[in-house]
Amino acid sequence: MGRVGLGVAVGCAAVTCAIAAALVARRASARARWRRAVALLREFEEGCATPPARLRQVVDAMVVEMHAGLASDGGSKLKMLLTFVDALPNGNEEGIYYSIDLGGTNFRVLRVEVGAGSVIINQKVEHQPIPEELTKGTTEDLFNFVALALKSFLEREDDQDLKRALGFTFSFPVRQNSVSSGSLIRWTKGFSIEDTVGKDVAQCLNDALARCGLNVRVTALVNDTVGTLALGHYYDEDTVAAVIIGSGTNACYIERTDAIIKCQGLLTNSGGMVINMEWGNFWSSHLPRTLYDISLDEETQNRNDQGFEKMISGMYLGEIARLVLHRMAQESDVFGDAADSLSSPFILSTPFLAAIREDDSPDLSEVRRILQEHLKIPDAPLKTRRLVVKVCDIVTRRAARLAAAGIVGILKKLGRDGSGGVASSSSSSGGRARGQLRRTVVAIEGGLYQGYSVFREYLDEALVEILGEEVARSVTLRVTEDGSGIGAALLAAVHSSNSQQQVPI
């Protein structure tokens, strides 16, 4: 071989070890990131880690808390605000009443018509959405949008001439002058008209709907967890909780009178009152927050407060996925360059991470398609798939478990979560033999819990765990459908200045 052919040899020699090289130091540096990403996600998880005995702890947190909001206001981060209700329909109820639901995205009127023995006879819904620019304007015109509605509806029914009563479900927090008026404490869920704060919301209705002539007038302000225990307890009186998991999420039950030491000697003509727990706000060291959440936080609106519902309500789980998934593009490069889009708060909302991880397709099929279509990720490989589909399921699981405890500290507040021994029944019971396990019904609402199974299933199985299954079988988790709508009229008729009766709680 002459010197230019060793020459060539050598050189080429040298180029495809450089190139071997190269393709080498590549494969190296791409299992060096997607190593970086599985270590974010392996820390992630164990940040989010909700054994049994941690689960526990955040029950005993929720019950000093409810105990200290019941012994003084301002005592704890739960305002657990007096409602004034102290009755609840019992399936005697007749007539026709009228209910707005507001307090989201979607404002509903109702007309709903009961007869005796717990009959629904007849209902009618109308959805609207609420304009955005509503959301953040002035009172006035928020409560006549309000008002043109209800007026339409009632056209349309060919009854506005008629005097009906109406029940209110205002689902922000409000504290209760009396059964049928409150003042605003402070919007959430994204609402921010300034003026409303400290006004009474159903004389801000109430004003509304005579501006439109109508000759209808709130009778029951109520929250919508409240509306839904109503209609739990219409046709269960084993009722005694509501809790709701949408967009947002709070909590209710009834409470005996003696126990409320903030308002001792003003409660005298009944053995219990409704809660308004708002435990949105509830907050405890034992709770697993990560960076995710406090960079969430930072977010919002409302900063350091509504920690428990940042952590739990639909509003938030679909944000807290997508700041895991950008800093695992940030730093392990595992979207390649398409990975933009993950730097826009928000865009992964809830319904799309329950799709993600309700995915059981053998190639992630949708989980793909939402990639591609939604966040712009447009061939992400299968172990990539499952890494999305892992940090939903993490953030799920999180969110159910922590939900699941927060019942339980109710339940073990009113003594039936079988920590003090079983509950025995009274002689009012049925005759039930002493020591028997009393059934408790919690009724629920929200479409995270109704929409997503996987959510569904992990708070039942953490209710299991934290409570054991021999008192876990004696609690029933009762989907109510429209409670906070249907539940505000049944209320209204309560207590209606024609009500025929009313059954203290």
Second form
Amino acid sequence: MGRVGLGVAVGCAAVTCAIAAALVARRASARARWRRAVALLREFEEGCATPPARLRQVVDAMVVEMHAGLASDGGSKLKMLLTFVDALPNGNEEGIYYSIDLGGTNFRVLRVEVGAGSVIINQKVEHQPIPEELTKGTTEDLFNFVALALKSFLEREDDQDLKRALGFTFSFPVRQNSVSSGSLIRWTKGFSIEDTVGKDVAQCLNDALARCGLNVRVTALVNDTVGTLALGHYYDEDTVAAVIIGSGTNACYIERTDAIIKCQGLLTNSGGMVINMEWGNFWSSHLPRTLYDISLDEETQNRNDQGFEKMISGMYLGEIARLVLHRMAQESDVFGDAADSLSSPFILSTPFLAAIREDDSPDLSEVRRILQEHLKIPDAPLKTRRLVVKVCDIVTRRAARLAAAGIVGILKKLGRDGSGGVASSSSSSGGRARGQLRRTVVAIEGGLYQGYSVFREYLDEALVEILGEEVARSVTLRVTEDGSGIGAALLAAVHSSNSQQQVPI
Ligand code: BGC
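Form predicted together with beta-D-glucopyranose, following the form predicted alone:
The complete assembly is shown below, putting the previous chain first.
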């Protein structure tokens, strides 16, 4: 080999070595970045951990806060609001009743025809999405929209001349003055119409109804949890509480009036009253809060509020997962160059999170489709898709287990958690005789719970872990369909002047 040939050979070898070294370095750095993504995942998983011991601490904190909220207004982040519902439908109601259900993403108008013996003869439910701009506009625009929807609904009915009782489900925190009036404390779930805060929302609706020429007035103003409880109780009188897990989350239950210390001397015929807990605002240092929860809170309009809701409900779960994936994208290259879309808040909605977690195809083809079509991340390899599934799983599991702890908190307050708490002998609302377990039904509703089977499984599993199998067997979670709206119509029946159908609670 001549000198030239030798030079070329040495040159080639050097280039090959350099390429090999670069490849090795690239692989090593890719491995390091993958390790970083996995480390972030582990850290997130640890931060979200909800072992039974921690769930029990959450249960106890919930009970403490329930007492504090019942003792004084402002005594706790749990508002424990009076509803003035001291009688629930008993199945003897008869007639045609209407209701309006204004909640999270959906708005519904309902007509319910009931006959004696807990028979719903007929029900008609019309769903409409609320235009986004109305959730941030003016009080008048929002309530005009609601009133006009009712008007158009009624115009298509035969029973136009009937005297109508109207139930109004308004799924936001309201300080009630009576069963048919109450002022908005603050908006949640992304609504923000400043001038409604402090106003009587039943009056706002009555005014809008009058503006569009309708001779209908609100007979019962109820939270969605209270409507759900009313329908649950209508079918099954062992129903003592109701929970909503949808865009937002909340619970209500039947409390003895003598336990509502902040309203000393409150008299009801039944000795009981439904309390709207507004548990979405529950807070405790035992809640497993991560950096991502803090970032999420900063993105919302109601900062420092609704902490429990922001860990549990449909409005937020997808966003928590998005924040985790975004950090992974920034600190590793698991999503390649195409990860820009992960920087857009709320791009990963909770229905997508659920679909990702529930993809049971061997190659996670649904995950691939969602990443490609909705997050603009093409060609994510299988191991990256698995990572995404795991993030969605962690978010779901924590949410469902915390909701379970909330439910057990209510059961414990009622002495129905099997721990031998306060026993109450007489009222159907209160407790169990010592040593004996009473059947307990919790009505439950909401898109997240009803539409996401993995969420339900995690929640059931946690109930058994906290309560133990025997006690958990005495507790039934019963899904009611459209209960928030139908229940409001039934409460309108109970509270309308032409009806005396009520059962003390
Ligand atoms: C509201 C509650 C409501 C819950 C479920 C929360 O954001 O504050 O009043 O019951 O969402 O819709």
